[in-house]
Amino acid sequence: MTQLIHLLFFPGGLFLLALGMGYEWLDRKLLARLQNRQGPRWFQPLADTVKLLSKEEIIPQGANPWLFIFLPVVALAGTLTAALYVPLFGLPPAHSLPGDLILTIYLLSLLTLGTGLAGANTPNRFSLVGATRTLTQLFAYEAPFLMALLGPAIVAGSWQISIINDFAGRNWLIVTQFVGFLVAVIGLMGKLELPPFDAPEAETEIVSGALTEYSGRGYALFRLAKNVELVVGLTLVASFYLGGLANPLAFILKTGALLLIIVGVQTLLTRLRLDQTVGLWWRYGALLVLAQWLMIVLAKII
């Protein structure tokens, strides 16, 4: 019974969805204030979700109805499952197993894959362009993001998130692996398609990109999945590079600081073209992490 409560309410399930909406609001509010705007009120993400869930879901002609309905479910299920393996809210992970870091990264990728397939499933030209951009950009940030998180795993001697978190609690790896930290933060922004990496859903060019045909419950589930992935991604980066997460206060302060950095980048930089994201980031992001890996290996040998 206790495990069911932990899974459905706290620290997973409903609590995680509420926390994701809270971080979405904080992201939008900070961005608005830095741009000299008022920004949304605290309940706006919840109001948007309730409104979308109450709307009728219209399946476009020519789309596979099963894929159209179940892809948002798979995307949300993947992100919620990934949260089971991270020290959410500074608490021990609900589940832990050797190599769960790789499992978590792939579960987080389900949102991107689901978004791309959702766009390719509809005949809408904006959805198709958005799907192409989403899947193309996937190759630009997924490998550098994974490689950046493997740096702490190498020095900790394990690919298990809980062990890496305990090791990082005794070592602020941002000091010794600053390049990996930068690559991880930028890679997370790319995974979430946040500015300046928002070419796949550029509203001024292709409406809502791959999700143009989604207007009701499916769109709400994709939004919730993105919010949950934001929380899980911030938790991973904070636990690996910012001295670990041992309690709720450390979780709030460290993930909040990371969110402030992400908002600052969104404010300062304009949207990159897709060729800039793929060409520059894939090339130099991966090379920088590989160079850091070489330094780590040499340091361990010496």
The other form holds:
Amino acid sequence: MTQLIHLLFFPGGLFLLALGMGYEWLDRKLLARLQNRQGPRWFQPLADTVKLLSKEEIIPQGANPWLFIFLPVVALAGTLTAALYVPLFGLPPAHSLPGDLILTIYLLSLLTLGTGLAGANTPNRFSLVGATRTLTQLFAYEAPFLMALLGPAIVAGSWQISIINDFAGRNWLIVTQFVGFLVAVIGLMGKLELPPFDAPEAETEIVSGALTEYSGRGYALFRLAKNVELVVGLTLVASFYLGGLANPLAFILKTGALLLIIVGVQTLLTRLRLDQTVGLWWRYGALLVLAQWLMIVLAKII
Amino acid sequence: MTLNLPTLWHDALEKVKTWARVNSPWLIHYNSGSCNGCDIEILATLTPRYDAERFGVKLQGSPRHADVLICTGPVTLQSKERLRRIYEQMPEPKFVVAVGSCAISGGVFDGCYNVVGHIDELLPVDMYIPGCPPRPEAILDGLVKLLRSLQDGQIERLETRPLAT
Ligand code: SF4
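Please supply the coordinates for the form predicted together with the partner chain, as a counterpart to the form predicted on its own shown previously.
So here's everything in the complex, that chain up top.
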């Protein structure tokens, strides 16, 4: 019974979807305020989702209909499952097992993989270009992001998210591992394809990237998956670097602060070309994190 | 796929759907041969100064994501097929807004050898916004009126309306 509640209402399912939409609204509203406008109303993401769900779904000719229908479901399921392993809303994770950090990161990648495959599945040329870009970007940010999250894991001596969270509650890791924090935040933005890393869905060049052919239900599910991923990603980074998440108040304050940083970066910077994104990650991000890793390991040995 | 629900539930569901539709109109913009004056005004409507996102309006790149086709100009013979294709690619329910005198009646291009005349001859138009070009306030006003008439149920469902050939 408690399992079912965990899955359907809290922290999985309904609560998570509502939280995801809330954070999408917060993101759009803050962006609007920084651009000196009024911004969307509080129920905007809900209205968008319901509208998309009630629209006609067109399955394009030449696409595999099964893949076309199930990829959004897989993407949403992956991100929803990932949420079970993180300290959502400052409460201890619903499930915990040794090594769940790796599992969570893999589950979060399902959305990007699903988007890429969805783009490759449709015969539309914009989708194909979008899919290529999505997958290229995946290879760019995934490794540095993973390494940035492993920094706290090494210090805490465990790969279990709840243990790292406890450890981070006692030491603010942003002070000792500032580089890791930066890379993690920027990696999260890359994962969510937020500007300046939105080359995969650059609407001025390739319409809307891999999801060009999706209408109605499929598009709604992909959007929801992205919202949930935003919440889970913020929770992960906040709990690892910003002194752990021990209670709901800390959760709201810390993820809110993190979101503010992300929105600020979104407003300030323009879109990077794909080669610039990849160069940024591999030339600076990965090397810096690697250097920090070495220092952590050395400090541990000594 | 149709569900057979009891009337009470069906009505409630329809209400929710209409509410969502009214509050989240996503646009796609197509220039079917206008002089570009109207297009600039449409873009001005979407800038932070007029902030159309207050009404949930968002400009989309793909016809598959859009609800409202907002088009300008007297439909040149070249753009005729493309305009119809864009319209056909949009998922139901969809609405068409004609912006500018040219889109309504041909305007200064009326009688030209290379134009169809007006958008009405090609697509079922739901809202006309006159002006040469209309001001951004007028375009916003037109959009809001479209949404309001949608809410009141004045606009019939489009599936029943025939497409001109
Ligand atoms: S209505 Fe006026 S501004 Fe608009 S396309 Fe026609 S001539 Fe140009």
